[in-house]
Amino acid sequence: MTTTDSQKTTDSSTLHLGLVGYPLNKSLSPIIHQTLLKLCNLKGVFNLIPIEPDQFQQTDGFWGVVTTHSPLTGFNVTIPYKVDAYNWVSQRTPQANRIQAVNTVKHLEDGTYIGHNTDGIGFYTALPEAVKHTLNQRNALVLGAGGACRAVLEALFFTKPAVAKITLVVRNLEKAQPIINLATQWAKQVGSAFEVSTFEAVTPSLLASTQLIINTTPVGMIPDVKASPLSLAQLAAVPPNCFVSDLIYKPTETLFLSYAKHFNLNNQNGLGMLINQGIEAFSFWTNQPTQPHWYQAIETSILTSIN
């Protein structure tokens, strides 16, 4: 990561970090960043900043946040404020500009704020190396059209090699049109194929030609653990080399992933994406180069807390 002198954070300073969003009562971000502060021997605090949407508007949005909680070195942003953060910051990284949403904000020494998006990086980093290196040989099925979907699409299209083809599966074509338009542009930019389907139109032949499936929907998340975006019968149609990813990490094994395991398909939950996006955000705030041992330490702390 290239930085300027105005972006540097010294080891002697106290870092004031946080997460803005609503609700935040189940957030694992404090575990991630408190672990990283300890690993890097940095002084700092990480606070949850839950703000209801009505209160957010009444207190002048992010200006109210940074004024009330000053001094903030940097902060993460989650639902429902990622687009608000994108529109508020004065500078943006290429990832933030492409995704058109910001989940990481850094306060620069000149008083301005730069916005970044680490969700796509977090997703891509979590993929097994064998999958990363063969993306240009894989047809991907991406389920859902929410904010997480944008980050996944950006990662699949703009990392190298880019994915061969993506079929975006949505429930409502009209509501999904903005992300469909964006993904169509991205596909043309990188030379990948792109198609759209509804869940009802997912056929056995489509599944048989798919080597990567990513669930970006909340289907299967606690408390709705008996739901799956695809059925057991549908997963029976995918080839044995298909890799299945579910961005949900609570529960650690969704019904969807249990279906994948039934057919011995390699798979992963969303914990890796969560941890890696946090690591990337911490590195962005502090200019600390990411270290391989960070991941294991955070994963151990998280699994201890949720099990």
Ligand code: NAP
Second form
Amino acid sequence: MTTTDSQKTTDSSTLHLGLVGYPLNKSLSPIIHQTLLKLCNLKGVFNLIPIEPDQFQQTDGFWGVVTTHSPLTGFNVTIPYKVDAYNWVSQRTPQANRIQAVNTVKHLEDGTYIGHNTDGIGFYTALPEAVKHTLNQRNALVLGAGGACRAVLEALFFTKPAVAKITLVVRNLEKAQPIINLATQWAKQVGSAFEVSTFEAVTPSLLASTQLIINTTPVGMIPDVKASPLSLAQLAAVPPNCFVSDLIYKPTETLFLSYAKHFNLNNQNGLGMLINQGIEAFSFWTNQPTQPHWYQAIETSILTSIN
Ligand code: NAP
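If the structure you just shared is the form predicted on its own, then what does the corresponding form predicted together with the named molecule look like?
Every component of the complex follows; first up is the chain already shown.
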């Protein structure tokens, strides 16, 4: 089933971690958590637990998962089960409550389960300090309106300082309505501005007043590497201090990021978010405070594995 089954032991001091989702064949989570277990000198295993949606329903959802894979100290959750995990856990962290999705579950000593969401923290931690400190002077353009977008919006609104303004750019206004309602409420709560646009309605003047662009759509991801959510001509309109972030990490440089580079705009791919959400999840499960050297060690392990 997994890359780590051979290391399975029943020793009670062994941490039993894993990832539940479907499909999982391309997951980098085992590399992240095996590196962290080694760095912290902890005995543990990280197992991929792929479950097809039909099977998930038939085997009592997460109750089936935790029974079949007992004892699980904690586990990550990915597509398509983050909302199921949110509904299943008996306690939630403030991030999970706001995002209304759970990507990290921890088994508590009293036998109950707490749900957390580390995607927003992972995204925010990966931003350069210079961007974090000036969020209240930045108007952001957030492209897409899916699960990752929800976590990005939560991070940009609920950090201090909060972002000045977000314009959410969507392709389907009706489908995006729940996230629009949520973001409208969040913006009011923290005193930021919030607007919505379609991709067709993104004007050069909107781009000219944007200092942060985040692509949360899968446009440009392998195998569709010749696609970009914004064109080269559109990026020509953004100011030189605009920071460009793409949540995609395969390829490590999307066409969109190559456009940003063309105009010498500072930019980053999604690897930082991926690594940091993993670090935050590991720290949540193990109560180990996060260490600055963890990031580099994980990045090296990942880059060795994907190159
Ligand atoms: P998702 O829930 O499926 O959402 C994708 C969003 O992108 C939807 O709003 C979708 O619009 C929009 N979209 C898709 N194709 C589009 C197109 N051609 N033009 C305009 N909009 C389009 O997916 P997700 O979980 O949010 O993930 C999105 C991306 O983020 C993926 O590439 C994923 O790999 C990446 N991601 C990275 C990390 C990380 O740690 N770096 C974490 C999570 C996700 P509709 O609603 O109209 O379908």
